[in-house]
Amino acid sequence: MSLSKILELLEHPLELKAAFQLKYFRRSNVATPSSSSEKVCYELLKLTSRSFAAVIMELVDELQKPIMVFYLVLRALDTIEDDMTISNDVKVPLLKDFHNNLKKTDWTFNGNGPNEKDRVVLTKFDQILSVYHSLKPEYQDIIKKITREMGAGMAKYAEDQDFNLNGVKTIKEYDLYCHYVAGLVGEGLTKLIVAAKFGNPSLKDRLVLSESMGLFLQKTNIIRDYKEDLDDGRTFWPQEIWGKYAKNLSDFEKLENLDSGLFCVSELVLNALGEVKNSLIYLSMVYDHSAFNFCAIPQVMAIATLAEVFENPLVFKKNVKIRKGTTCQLILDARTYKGVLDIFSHYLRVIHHKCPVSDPNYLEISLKCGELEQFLEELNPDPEHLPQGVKPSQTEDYLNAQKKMEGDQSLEEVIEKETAAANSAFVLFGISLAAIAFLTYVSLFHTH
């Protein structure tokens, strides 16, 4: 960990404690490769995505391997699509036909540019295929179907010269783009979770819920990555929104356009918040604790990131991220459904309170935050807010939420014991550090 990260944690002692608890006390699953190909796949996973790798490692064995393979297959597909050194004459057929490579056992690809950071996923794709063919046929079919649809979508955008030159124009196009790059991922993950019997079977028939899960993450990333994408010559903010505030998307980099830029960000955040309700419903229907964590952690990171980019001028200068300690705290708190609801409630209030009255989206932001707060209250009502003798409305969403929270009760007991042990150890750790600092000071004082 860098010195700046350490100092950042020291400035926020509660986050330092969360990092301490996460590293030394939280229960975690350990991946145990059963073959040389699996070992290579775990190495590729860590190489291509540390954060995603950590979440996948937390899954129980039934889902860990299928989701790892699913991720690596899509990463390979994405590595072809992202590589601008590959001509469309080669790229488009590769993308359209990529799913058929899953029928093979020894296919690899060495045509990426030398600077393509994830090219190793393709040069070692035969190792991924080896593990893919060891999966249950049902899991293989799900991965292949999503790969086919995503490859077709990527090929469509690769051939769309207007998109490549001018970016996304309408909100409808924005949603469609997010569907291809994230909504389909959510659909595949949902079908894997249901096939493993780790979630409500109706999830596979309510794909609007998984669609919102994917879109919420992707829209958050697109808002956050304004500067990075602009520097790379890419634009994903929909012109239907940013065109209200500037003539050119790059105008927001200029100081004189800062207010307009922040107003544009607020409308983009408002658009992303439209996915929250479905995401919360979805999470209430995932029963397995490891699968729930896998789904919930990215969602709480997204709402925290939205609160961070909201009314933040740094969006136009760099990639804005939440603090490392905040991330640790979110991972700990998102282990239960009630914890997730509390996190969303907190960051919705942050967004609401940060919104200035001068923002043209002020009223809509206020209404959306109020609507979502009311929905959170519906899912987990505070008894003090109900009139005497009145029971909560027995909606399907309420019943699913209550069922989920009842299933979390045994986990909450484990978390309480873990937190108590971590608190005690952290206090002892702090006392030890203070003692060392005092003795060092005394030693230096006497030396001089």
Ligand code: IN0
Given for the second form:
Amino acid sequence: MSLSKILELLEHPLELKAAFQLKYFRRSNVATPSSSSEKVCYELLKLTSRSFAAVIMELVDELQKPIMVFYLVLRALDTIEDDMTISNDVKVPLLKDFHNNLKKTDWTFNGNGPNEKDRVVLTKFDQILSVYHSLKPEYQDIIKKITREMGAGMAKYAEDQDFNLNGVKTIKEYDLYCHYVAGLVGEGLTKLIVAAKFGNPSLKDRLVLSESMGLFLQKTNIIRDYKEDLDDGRTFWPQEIWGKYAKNLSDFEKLENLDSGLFCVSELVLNALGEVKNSLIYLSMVYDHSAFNFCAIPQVMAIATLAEVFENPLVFKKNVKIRKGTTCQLILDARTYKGVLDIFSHYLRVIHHKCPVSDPNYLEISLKCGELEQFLEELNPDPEHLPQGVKPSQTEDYLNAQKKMEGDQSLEEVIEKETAAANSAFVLFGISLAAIAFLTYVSLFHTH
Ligand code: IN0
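Please give the corresponding structure for the form predicted in complex with the named molecule, as opposed to the form predicted alone shown earlier.
And the full complex, kicking off with our chain again.
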């Protein structure tokens, strides 16, 4: 950890405490690999995504391997799609046929450019295949079907010259692109979670909900990655939106266009907020605590990121990230459904308050934040806000949310104990540090 990151943590003592609690107090149920290929998969997972790997490792046994394999297979597909050193004559058939590799046991690929970050996922793909074939056939089928659809989608975009040169035109195209790279992931995960009986079976018939889960994450990534994507010569911001604010997407890099750039970000954030309602409904229908965590953590990180990029000029200079300590705090707070609702409520207010009246999207942002605040209140009404004797309206969403919160009650007690223990230890730790510092000072400067 760099000195600047340590100082950042020290500036936010509550986040420092969260980091401390996460590191030393969370009971984790990390599986031990039962074969060498499983071990390789764990390593690959850690290599590709540090923080998210931990969340996957903590999934219940039934889902841990299927989701790990799903994640790695998708990462492999992504690593082919992303690699500009692979020509389209090689890339397109590779993407289209990728699902057929899942029938093999020994397939690997060494054709990535030497600098491709995750190329090892493909050079060791045979290890992933070995774990894939050990999964229940039902899980294998789900993974294969999504891989086939996503590969076909990616091939379609790789072949689309207009897309490669000019990026996404309409909002409809933007949603479709996000469907292929993220909505389908949501569909696959939903089918895995429901097959494992860890979620409400009706999730499978309401795929708009998982679609929103994926779109919310991907749209947030796309807004955040403006600069990086532009430097790489690509763009995913839809022209239908940015075209209202600039002639060329790269105009936003110039300081004189900062205002219009920030207005454009507002409209993109507003668009992304359109996915929030469905995501919250989805989360209320995931029963298993570890599967809930796995789904909720990326969502709360996304809403925090949206609040961070909103009205933030740095978006046009670099990828804006939330602080490491904030991430730790979010991971701890997102363990319960109530915690997730509170996080969304908080960041929606941050966005709402940040929005200047001069922003052309001011009215719509206010309306959207208000509508979502009201929805949060519908899911978890504050009795004080209801007129006396009036019961909350028993909507399906309300009932699902209440059921989820009842299921969280036992967890709530465990969390309370853990937090209390971590707090005491943290205070003790702080006092010891202060004592050591004091004694060091005395012995260094007050010796005769
Ligand atoms: C994911 C998603 C993910 C998790 C849980 C539920 C989901 C439901 C629908 C769609 C996606 C869902 O989460 C990861 C999160 C992640 O990788 N975070 C990065 C942080 C970052 O900045 O990249 C990390 O390193 O911690 C995600 O972003 N995607 C993903 C990929 C595969 C699977 Cl199985 C699940 C990628 C994407 C494109 C958003 C779908």
